Each structure stands twice: as C-alpha cells, then as structure tokens.
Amino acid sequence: MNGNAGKSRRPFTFFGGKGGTGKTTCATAYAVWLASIGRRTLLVSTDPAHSLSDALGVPLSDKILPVCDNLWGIEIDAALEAKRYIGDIQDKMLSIVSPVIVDEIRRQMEIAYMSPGAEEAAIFDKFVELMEDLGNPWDAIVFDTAPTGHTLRLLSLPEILGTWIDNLIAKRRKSLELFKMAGRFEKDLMKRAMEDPVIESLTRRQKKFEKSRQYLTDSASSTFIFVLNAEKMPILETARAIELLEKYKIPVGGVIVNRVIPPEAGEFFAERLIAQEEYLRDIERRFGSKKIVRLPLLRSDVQGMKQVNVIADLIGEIDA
C-alpha cells in the first residue's frame, strides 16, 4: 500500500447505500486504507446485519477490538445500546419520583424500550459517543451504517431531536414551578426537585445533540460516501438520499461506483456492458460534481484481510 499517501482531512467518514451493493467492503477497505497511512482508525458497523466480521476475517463485538496496526472494530448491538439508553432514563426518572409511582415509571420505561425509533437513538447516543472520543485514542472513525433509508432516519436525529428536547426541558421546568407552587413534594423530593436530575440529563443530550450536528455538518470534520452500483435503482435511490442528506446540510464527498464490469469480460457480458455504460453515463451527469470513483467486479467476494488490500488503495482514492 502506498505508506506516503496524504492524510484523510476529516475525521468522520459514513458508508452508505442501497443493501447489497458493497458498502460494508468498500468502508472496511477504507478504514483499512487509513490505518496504513498511519491514522488511528475506529471502524464502526451500525447495520443490524453485521458483517464487518466477515470482510475483515477477523471476529468482532460489542466491544472495540483490535484488528490490525492502527484499526481498531467494533459492532453496534442496537437492541443492547436501546436497553442501555432506556435504562439509564429509568434510573433518572426513579431517583426523584414518589415510590408509589415506581412500577408504572418501569412500565412506561418498558413501552418505551419496545416502541420505534428506540433502537435508532439509542444508536446515535453510541455515535456521539465515540465521536467525543475522537483524538483519545482514535484520529479518524469510519461508520458502516444499515441500508440508506435506516440510515437516513439515524442522521436526521440531531434536527429532529434536538427540538424535541428543548420542548421537553421547558415542559420539565414549567411542571416543576407549578409542582412547587402547590406544596405537592415531601421535603425529600423537593429537595431533589430543586436540583433535578432530569433537567439535568436532557440538558446534558441536547448538548451532545448540538454538538454532533455541528460534526455533520462540517465539511471539514465530516462526510458522506454512496456506495452503488451502475444499476437503476441504486441510482435513484442514492439520488434522493443525496438530495435528503443536502437538506440537511450534511456534506456528501463522493460516490463509489462498485462492481463494474471490465470491458474484456467476454461474449456473455456484452449486453449487460452495453446497458452498464448507459448507467454509467447517469452517474457521471447525476453526481459529476462529487468524487467518483470505480470499482471493478472482481472475481470473487472481498473476504479477509488479503482481498481488501487489493482495494484499499483505490478506495482511498475517494479521499484525494
């Protein structure tokens, strides 16, 4: 690998597309581009079908793992990160509310656990996360995300729950004057109330949320990479996640053209080339202005350590 390539400029580097069209490959080839220029490189896999493992040919976790010099694996488990997510506001919620109201605080909690969108914040808490540990130890972190429309919903988060939670910190504070007004708190919970952990939790998430926004839009500290192949729907559909994600503002620096046929593969191709060049030619006019860069379909699924050094080098390209 080529050891004098210049340095990535930004930290955070998203993977995404359409499912099946080699995002997981073509991110794991990056990260492990990345590692070999000498950068401390997290490569993070957030798609409930995990299969980081399988590209890398190294068995990872829950837990960050090293893989080779300079990377470092881990797998989101969304359900584990949601339990964790909903707990932690459980023991909030009971540490200032009247015993009697316990088991129905549990209950709620529950609910919460099983209802939608649990999974994808509790994800972005871990994303958060492990951005704030950027420079301690890691100097870039790659994100395999889930397939574009899971993916979509996840980036959003910070528009949206950011709003939601400067909604419910005034609620919060307006109940709890009106709490105080009426003389309903023991002694104990007032006491508690005054300084109010709740508050203080929302607080600190809005917080995070601001500051992960500010990551994501930041062409300097962030970017988005589109993984396709040169097919019909892959292309409409990259073309409007593009359009949702510059809605946004979360700057996209490329597209990763994956799978493409070379010339000299033969008679049993020759339709499919022909039909190729024409997608090929809707790439170049849709996304013309962003990096684009070709992968050829190789003779084999890109498994191991081995079989992604093969690649690493030109997907780094999408870096240049």
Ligand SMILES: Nc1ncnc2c1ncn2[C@@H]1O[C@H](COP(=O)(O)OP(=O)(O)OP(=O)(O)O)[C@@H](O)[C@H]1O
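Could the form predicted together with the named molecule be shown next, to go alongside the form predicted alone?
Single chain only below; no partners, no other molecules.
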C-alpha cells in the first residue's frame, strides 16, 4: 500500500454527497489508508443501514471497537442518541424553578428540534464529543455522514444552535435576576439562583458548539470531501453543497468521482462513456480548484477488506 504519503495535517475528515454515491465506501477506504500509514484512526458512521460493518466485513456497534491495526470504528445509532440527548436536557429541565421559563425553554427546544431535527442535533453532539477526544488514543477521525441535505444542516448547526443558546441564556439570566431579588428574603431561593443547573448546562453546550465551529471552519483541523458520480444531478447537487459549506466557511478539500466507467468496459458502455467524458470535463471545470480523485467502477460491490484496500490505494491521493 501507498506508504509514502506522509501525515495529513488535518485530523477531521468528513465525507458527504448524494445518497448511494459511495460515501461509506470512500470514508472506509480513506480510514483504512490512514491506518496503513500509521495514523491511529477512528471511523465514524451515522448510517442506519450498518453499511460500515458491511464494507469492512467487521461487525460494529454504538461503542468504539477495534477493526485492525491503527483502526477503530463506531456506528452511531441516531435514534438512540436522540433519546439520550433529549433525556439529558429534560433531566436538567426538571430542576428548573420557574414554570414560566420551563415553557419558554420547551418552546425554544421544539423550534430548534423541528428545524434541524432531533436526531441530527444528537449526532452532532456525539460528533463534537468524539472530536474533543482527539489524541485519546486516535489522531485522525473520519466521518461518514448522511446524504447531502442532512449533512449540511448538521454542519450549519453550530450557527443555529449558537444563537439559540445565547437567547436561552439571556432569558434565563433575566429570570434569575428576579429570583435573586426575591431571594434576598429567602435563603433557599438565593442558593438555587446562584447554582443554576440550567445556565451551567447551556453554557457547557454553548462552549461545545463554539469549539466545534472552530474545528469545522479551521482548514488545519477539518476537511470536507464530496463523493459524486459523473452524472448530471450529482454534479449540480455537489456544486450547491460546496457553495453552502463555503458560505459557512467550512473548507472543502476534495471531490471523489466514484464509479468511473473504465475505457475497457466494452461496447455495451460505449454511449455512456461518451456522456461520462463530458461530465468529467464539467467536474474539472467546476471543481478544478480542489483535489479531484477518480475511482473506477469495480466489477462487484466493495465489501470486505480486500476490496476496500483496492479503493484505499487510490484514495490516499485525496490527501496529497
């Protein structure tokens, strides 16, 4: 395997793209490649279909498990994480003293959950948790993300949630001020106002999101790689997605064109090959400023280490 590519400077790599383009395959192959050059790598998937386990031929779960030398894997169960996430917030809410603010928080939370989706917020929380764990013991994390639309919402969450939490904290502070005034006459009330668990929890979450925004927008920390096929719709969708990520100042490092039909494919593919040429030119025109790697269409699905290694040998270039 290609062992001379050196160490990437960026510890976090996100793979995104339209459904079925090969995100899980590419994320897996890239993680295997990183592991092969000696980086201790964690591969994270949110795919509910357990395709990471299929690709690797190793069963994974929502706990981090070793896969092979230098490689660990985890499949985040979005529904389970969402349940935990909401449970955690609601526990905190139980300790809220003013019924007025309970309703306010609940309303704010519903709004926030409805727009980005509870599962995505929970996944994001988990992502941040994993990113914060860098160096312990892995030094690279590869994220296999959900199809484009969801991922983009997920990655723009620090913006949305940041403002949301700011508002909540301001409201909470206001209600505490009233509390403190009342507390002058009642010791117990005063004490509860001073050690407010809601503000504490919100501030912690806010710090987490701030940190994640720093990671995501720092081209020395993170890079986002799009996987697409040489077809019209994936090209258009990728162009839109890249524009959006760049608006959020999230660096897009490369584009992987997957399932490129090889010239030796034969007569049956002749017409497709001609169309593909045009699409490949379009890809070069649109995304030429980024690293572009082409992966051939293989004879069979990419399942098990042997086939993953075929892709891994080609994909390391995306990091060059």
